[in-house]
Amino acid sequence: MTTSELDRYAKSLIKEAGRRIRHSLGSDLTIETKADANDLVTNIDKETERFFVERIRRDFPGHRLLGEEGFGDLIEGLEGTVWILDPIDGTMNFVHQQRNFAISLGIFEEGTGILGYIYDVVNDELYSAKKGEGAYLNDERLADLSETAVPESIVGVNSTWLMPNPYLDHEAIIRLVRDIRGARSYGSAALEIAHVASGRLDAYMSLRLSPWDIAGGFIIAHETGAIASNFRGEPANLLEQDSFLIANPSIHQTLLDRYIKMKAQ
């Protein structure tokens, strides 16, 4: 199967999963907590991941899938073809708002991201990218990012970072919020990464994200010129949980140098 054929297949799978999720919005949810009381998972998260796993194992038995809910494969390396999936990124928004959540999917070939997708289910907005062929919002190609500066930027940042914490210098984050044009927090890493790719945000940062949070958006944003790294400036981690910064290339290094100060552990 060619990359273009795989792209069409993945898009049809995502759209079908999205229809299933929309049909569930009026139904009763089974809600559980995971790592803490704010880390939610619903029956729809699980059903959506199972849907992807069953289809991929049926149609591509040689492919592997890493999913947030654990129904895929144990992935310790990115050899071969690997799908990295978050069935519902922004589960708290899904539960409380029934909007501002997304399906996030990245497909990797021998460690290289070849196809990326973020599907804003409620708004029927599909961000997608094929390596080397640009990024799209539905059928409209996204423009390359224009140069910006910190005082003109809108940055996605968690408001809890403004309080003392054991990981970051919160005073530096306060300086950032003072220096930029505005701060936003949407509650979905995938959507915030998509907003960086489309220029709606100029940067997004998070202290801890897992591969399924970033895999689809990482590929999409790269196609419009965004730079992704962890807080140490190293390449984004696609196998383990790590810090994450994605930004317009004109401010990425400035954010690392001036505002993101990790405390010694």
Contents of the next structure:
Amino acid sequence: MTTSELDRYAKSLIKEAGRRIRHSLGSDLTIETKADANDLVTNIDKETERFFVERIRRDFPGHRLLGEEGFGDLIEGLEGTVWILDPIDGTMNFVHQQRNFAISLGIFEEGTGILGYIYDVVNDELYSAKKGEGAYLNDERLADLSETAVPESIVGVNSTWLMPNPYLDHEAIIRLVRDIRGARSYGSAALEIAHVASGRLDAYMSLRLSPWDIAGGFIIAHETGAIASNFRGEPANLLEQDSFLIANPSIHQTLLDRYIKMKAQ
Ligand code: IPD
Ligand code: CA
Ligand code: CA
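Could you present the same protein in the form predicted in complex with ligand IPD, rather than the form predicted on its own shown above?
Next comes the full complex, and the chain you just saw is listed first.
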């Protein structure tokens, strides 16, 4: 199968999963907590991941899937073709707002991201990218990011990191929020990365993200020129939880040098 055929398959799978999620809106949800009281998962997160796993196992028995809810495979390396899926990114928004959540999917071949998708289910907005062929919002190509500077930037940052914490120099983050034009927090890492890809945000950072939060967006944002790294400036980690910064290329290094200071652990 060619990459274009795989792209068409993945898009139709995502759209079908999205239709199922839209149909579920308004019906009773089963809500459970995971790591803590604010870490939510619903029956729809689980059903959506199962839907992808069943289809991929049926149609691509040689492919592997890493999914947040654990119905896929145990993945320790990115050999072969690997699908990295967050069935619902922004579950808290899904539960409380019935919007501002997305399906996030990245497809990797021998460790290289070849196809990326973020589907804003409620607004029927599909961000997608094929490596080397640009990024799209539905059928419209996203423009390359244009130059900006910190004082003209809007940055996605979680308010948690403005409070004293053991990991990050919060004073430096407060300085960042003062220096930029505006700070935003949407509650879906995938949508925030999509916003960086489209230039609606100039940067997004998070101290702790998992591979499924970033896999789709990482591929899409790369196509419009965004730079991704962890807080130490190393390549983004697609196998383990890590810090994550994605930014317009004209401010990425400045953010690392001036504002993001990890505390010694
Ligand atoms: C979460 C969202 C949130 C981010 C968290 C993620 P989930 O994903 O992306 O914006 O701050 O770190 O875990 O749990 O809704 O899939
Ligand atoms: Ca997530
Ligand atoms: Ca999720």
